[in-house]
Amino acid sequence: MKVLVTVKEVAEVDDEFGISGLDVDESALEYDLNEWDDYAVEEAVQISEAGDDVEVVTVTVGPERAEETVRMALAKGADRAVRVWDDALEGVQFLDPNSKADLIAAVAEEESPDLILSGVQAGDDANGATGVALAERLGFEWAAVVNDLDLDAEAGVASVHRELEGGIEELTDVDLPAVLTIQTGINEPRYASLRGIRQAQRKPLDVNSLEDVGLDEGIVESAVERTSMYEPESESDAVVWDGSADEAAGELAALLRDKGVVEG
């Protein structure tokens, strides 16, 4: 049985970051896997802990940077990764999930993968539509927003529980091969071991290029486009009073009658 989990590197943003043109200035930024896929990649490591013959293969699509990411995938567990890069690719200024899943399912096609685990959404873009895209285009069944995983892969079914809305939990089963969006809480992510971080500098990672995985730079074209970045200005104060703790509370009170929230 051969596993696929989509990963991806997210930036966090400083407390203090500039704008730079169209995007966050490069210098307040540091990189690290989306919470998302990492329940993810925990997801697909137990499957594979728990059967016997089950391969773990991470894509990703990213620059050299996000080797790092990937190899912390590894760490945990995965037995190889395919990242996919392009010089066409450099210039983006984001791919759009039509276009992540354009570019995933090329590399799944590749794969023959018995099921496709990807994080719910991702913490930068928050788009939350590039695994069920995914499977749109190969032709697999979806179960978006799983939270708890049952996998029989001798009959070929996942038995899963999703969120809906309102509080609403639904419990289907999806036919094999399939691709399920995991929401965080469905397991408790491990920790990379210095073992493992050793071992993953000698697990497989391929590269490769767009002409690589029979695509063409048409693939990045987009309806969407990013015209402007800026800081939202801030639309109220806040009071901040020196002292001691009986200074402060009688300043706090003094203000929420002034305002009229109390009575004097």
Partner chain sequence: MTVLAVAEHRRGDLRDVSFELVSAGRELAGELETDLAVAVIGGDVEGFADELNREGVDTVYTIAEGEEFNHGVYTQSIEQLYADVDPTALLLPNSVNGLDYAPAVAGSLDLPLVTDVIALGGGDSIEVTREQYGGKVETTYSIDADRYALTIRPAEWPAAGAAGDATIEAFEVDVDEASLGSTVNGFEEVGGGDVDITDADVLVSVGRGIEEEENIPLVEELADVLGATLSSSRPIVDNGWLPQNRQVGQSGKVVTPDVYIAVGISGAVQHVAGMKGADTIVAINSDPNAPIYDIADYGIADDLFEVVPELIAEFGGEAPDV
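Having seen the form predicted on its own, the form predicted in complex with the partner chain:
Just the single chain follows, nothing else.
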């Protein structure tokens, strides 16, 4: 059995940042493995540890810098990685999740996995749509926002819980092959061990161009264009106490007494 995991390197913005043109200044960005993908990788590795002959392959769309993130997924137990990049993708923002899905679908068609795990969303763009869009491209079945997975590979069924709003879970059986988008909290992602980090350096990481995956530059054409980026105006009218921690704590204590939270 083969499990494909989509892995994204996401940008996190420092508390202090500037905006130049249509994006946050590069100097204020730090890159890391997407939190949701960390759970997806862990879920895939647990499936491979529980079964015989399970291969875990990661797929990433991103520049060379993203290899650090990809190696992290390999260090946690993925067997090999595919990274797609091309000069034609430089500066492309993938604002419409459809185009990212097209790219990943091209890799998935080559790999023919039984199961694809992706994070529910990416921490930076928060589209929350690529996984389901990918399933549609592939003609796979799917389930979004999965926080419990019980896989019966022999029967070809994934029994999942989908985390709905308000503390309700939907219990659903999904036919394989399928794309499941993985919610945080489904498992406890491991830290990469030193041994894992060493081994990751030797695991295959294939880099494919658009041509390699059978696509042309038309893939980047999109009707969606970013027109502005700005810091939202603070709506805060909070009274924020200054001063030392004990002075501020004193003010808050007085408020809480005033509200009758505590007596005396």
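Positions refer to the first chain, counted from 1. Rigid core (definition): largest C-alpha set, two forms, superposition within 1.5 Å. Just so it is clear, the model here is predicted, and its values are computed rather than measured.
Annotation for V24: C-alpha shift under 2 angstroms between these two forms, rigid core superposed. In a rigid-core overlay of the protein, L171 has its C-alpha displaced by under 2 Å between these two forms.
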